[in-house]
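Take a look at this single chain in structure tokens; it is the form predicted on its own.
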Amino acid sequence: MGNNKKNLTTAVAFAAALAAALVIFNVVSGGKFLARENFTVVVSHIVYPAFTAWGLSFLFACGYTDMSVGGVVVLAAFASTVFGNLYGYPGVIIAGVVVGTLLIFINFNIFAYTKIPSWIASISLAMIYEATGFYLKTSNATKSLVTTALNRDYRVLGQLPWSAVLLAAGFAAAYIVYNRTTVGLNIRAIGGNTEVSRAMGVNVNRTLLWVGLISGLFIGFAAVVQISYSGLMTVKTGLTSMSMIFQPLAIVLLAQIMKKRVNIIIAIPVCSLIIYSIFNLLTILHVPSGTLQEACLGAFLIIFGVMGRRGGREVVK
């Protein structure tokens, strides 16, 4: 009973702090931030990074890093475009999710069985996926398919209210898997200590493959949302696909700071709203996009990090 009361108090305080922050943003922007048109844009923009961040949260929970996620999103978005234009919504959803899941699953097979550090292997995989995307865009056989925008009739998942419905469904799935399943428990156990988990009977390799499937599903849906919103995915080369996970990465890092008080799965959509609201406010205030906005984001993250580490004594990994 005491824990439930404490959790409720924390949730109420958290919601009040978030509401206060949004009101402050609105005051600073002269009432433009909470204007219906602007806030609708803010909400619609948090769906892609939230799904990507949920996928990354499962990776981080077991102690792995995957820098090829951006490249996976590009190829999954290409698949959604091609098959969506051919077969409608079934093609948009199934093709994007299958490609995203398959590629992340392949990544985790490599991580699990080669023992190569995941950050090294994933950067190599990112280059492979970028090269594949570049080939698809330049090959005479596929160029016309991947450079054609997704038909507007099949882009509803990138628009409210359907994107919000998808966000709610993704939240429910992520919360249940992370907190209420044996797989979720094993994933967190591996992240705590792989050898101890193995000694306690956890099949580490099998669990890692489950991580690949679960994370891949979220990354696949992220690609579906992204292509449904933008309509056309541009090819990435020279590891520029890694920039596609900067915001989701910042969201996960902020959510990890907050997880002492709020479950990380719950924190992710909230942090998505915070991060994108900051970018949106900076845009309203005419702060140049790109480097200066990213510098401001970095400063905010340092502030949040200091706040999150107050009272901590151990060394942060």
Contents of the next structure:
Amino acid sequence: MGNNKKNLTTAVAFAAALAAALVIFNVVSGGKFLARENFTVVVSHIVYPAFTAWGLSFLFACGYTDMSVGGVVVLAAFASTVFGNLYGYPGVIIAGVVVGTLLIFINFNIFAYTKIPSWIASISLAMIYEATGFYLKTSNATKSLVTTALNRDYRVLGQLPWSAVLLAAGFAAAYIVYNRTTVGLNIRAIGGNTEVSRAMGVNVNRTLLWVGLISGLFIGFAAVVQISYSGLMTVKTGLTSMSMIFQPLAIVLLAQIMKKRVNIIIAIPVCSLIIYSIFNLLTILHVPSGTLQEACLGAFLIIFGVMGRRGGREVVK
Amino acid sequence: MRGDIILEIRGLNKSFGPTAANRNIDFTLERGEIHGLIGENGSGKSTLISQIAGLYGSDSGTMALNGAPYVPRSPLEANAKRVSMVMQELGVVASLPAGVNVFLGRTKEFSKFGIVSLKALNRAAEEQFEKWELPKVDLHALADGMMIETRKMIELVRAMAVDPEILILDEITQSLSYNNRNKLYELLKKFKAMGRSAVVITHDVEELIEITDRITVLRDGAVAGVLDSVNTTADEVKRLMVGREISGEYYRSDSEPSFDETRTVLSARGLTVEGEVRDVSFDVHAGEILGFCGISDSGIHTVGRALYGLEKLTSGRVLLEGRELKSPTCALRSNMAYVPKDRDNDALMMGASIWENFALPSVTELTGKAFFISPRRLRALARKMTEKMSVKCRDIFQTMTDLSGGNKQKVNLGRWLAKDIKLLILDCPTRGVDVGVKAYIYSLMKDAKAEGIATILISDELTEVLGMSDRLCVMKDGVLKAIIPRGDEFTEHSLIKVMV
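Take the protein just shown as the form predicted on its own and give its structure as the form predicted in complex with its partner chain.
After this comes the whole thing, all chains and molecules, with the earlier chain placed first.
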């Protein structure tokens, strides 16, 4: 009972702080921030990073990292575009999700069975996925397919209210899997102490493959949302695909800082909203986009991190 | 009430590379029996129980459970046959709540349509705590940050939740304070009365004789003897363990405090750590061993951490020879040493080598010109201390994880004794070490005392603090209740009167 009351108090305080922050943003921007049209843009922007961040949170929960997620999103988006233009919505959704899930699942098979540190293996995989994307974009056989934008008729998942519906569904799925399923608890157990988990009968390799599937699903949906929003995916080379996960990564890091007080799955969409609100505010205030805005994001992360880690004594790596 | 044989082991062998951990082990466990297993570090106890619990297979030999062949390939298979174990070093998953830890690996039992009911899981965990009359734990809280004793309780309940016919306890009593140790004894009595059996490993010989029906003594991986607990003595057990006579008295033989009262080394004034200890004041003198004892939550371990600057003081001061200490760096520079209770997690770098562990606290002293640290000097120090402390190892490049508990503790202590220290804080220094190493640690403490080093000995074992201290601080609920000098009042009975 006491615990529930504490959780409720934390949730109310958290929501109040968020609302206060949004009101302050609105005041600073001279009432432009919370204007309907502007806020709609903010909300539609948070869906892709939230899905990617949920995918990453499952990866991090079991102690792995995957730098190839950007490359996977590019290929899944290509699949969504090609099959979407051919078969409509079933093609957009199924192709994107299947390719995303399959590639992340392959990644986890490689992590689980080769025992190569995941950040090293995933950088190699990122290079392979980027090269594949480049090949698809330049090969005569596929060039016309992947350079054609997704038909506007099939892009509703990138727009409100459908993107918000997808976000809500993704949130419910992530929350239940992470907190209320055996596989979710096993994933967290492996990340916490692999030896104890193994001794307690958790099948570590099988659980890792589950992580691949679950993360892959979220990354696949992220690709569907991204292509539905932008219509066309540009090819990435020279490891530039990694830049696609910087903002989701910042969101997960922010959510991890908050996780002692707020469940990480809940914190992710909230952190997405905070980060994109900051970007939006900076744009309204005519701060140049790109480097300066990202420097502001970096500074915000550090300040928030210092506040969140207040009182901690252990060395954080 | 003891009965027929529930577990029978014949000719069990297990080797790790060229090392024979177990050689031709015969072992029987009767229904309703509490069976003790004892031996020096590295004698094969943990290997044997790991085989019973399904963690290790066997090279040869047989095991039979209730007369049927028993070959568990994992702890889960052992659990399915109602054999469960609390391991010495395993622990809990810090990133999960205590309740989930109790049923980790079995969460499917609480799942409907793939969704785990945490409410039902926590209720079941709570029922287990109640059933076995163990102190309650916040089941919703993450295990991260819980005391080692609380974590052990979670592990114990995890083992009991299997409803075991055979319970194996690997050196858990030394993690428990006086009251929780008594609760464990009560649990074992209840367990035995139910016709269940237990195998208990502890290095405390007297405790083993007290709580068991029979004792199997292992030496060098083989059975050295099986003794009836009622008809044996501590000396007989020790002799079988080490293969020679061991003096029964390894504590101090004097009955009066003996230290230089004119030289105060450390003064603690009004130490308060929020929610842990309140207004604790005392002095420690040169050549004095000041003991600390109390039941769980008494705050004795917090005092050790606070003195070394590892706890944030709400109020109060720690002065070492008049100089105020505020951080571990400051304490280290002032020649203060701290040996924590949780050796593997809080003291040693388990993934590093023996020489790195020995060298770490002395790096500043061994730093040469232009901040250059000579690896040769660091290794020379490590070699010297390895020899001095009689650490059993291949060489100083061996990693700590390969060493037995006793040898790890020798490294843990030795790295401080390599320095010119003024004050030594020992928190449960003999936890998880055998009688031989225990005797060695006590002799080191006596030597330190003779050299004028002040020692603070924090321990959950009353016999230890009574045997070694000049004065004894008894704590209860975070408050220092009494300081008793060595003398007529220095008895277990008088301590318990203050503690409980």
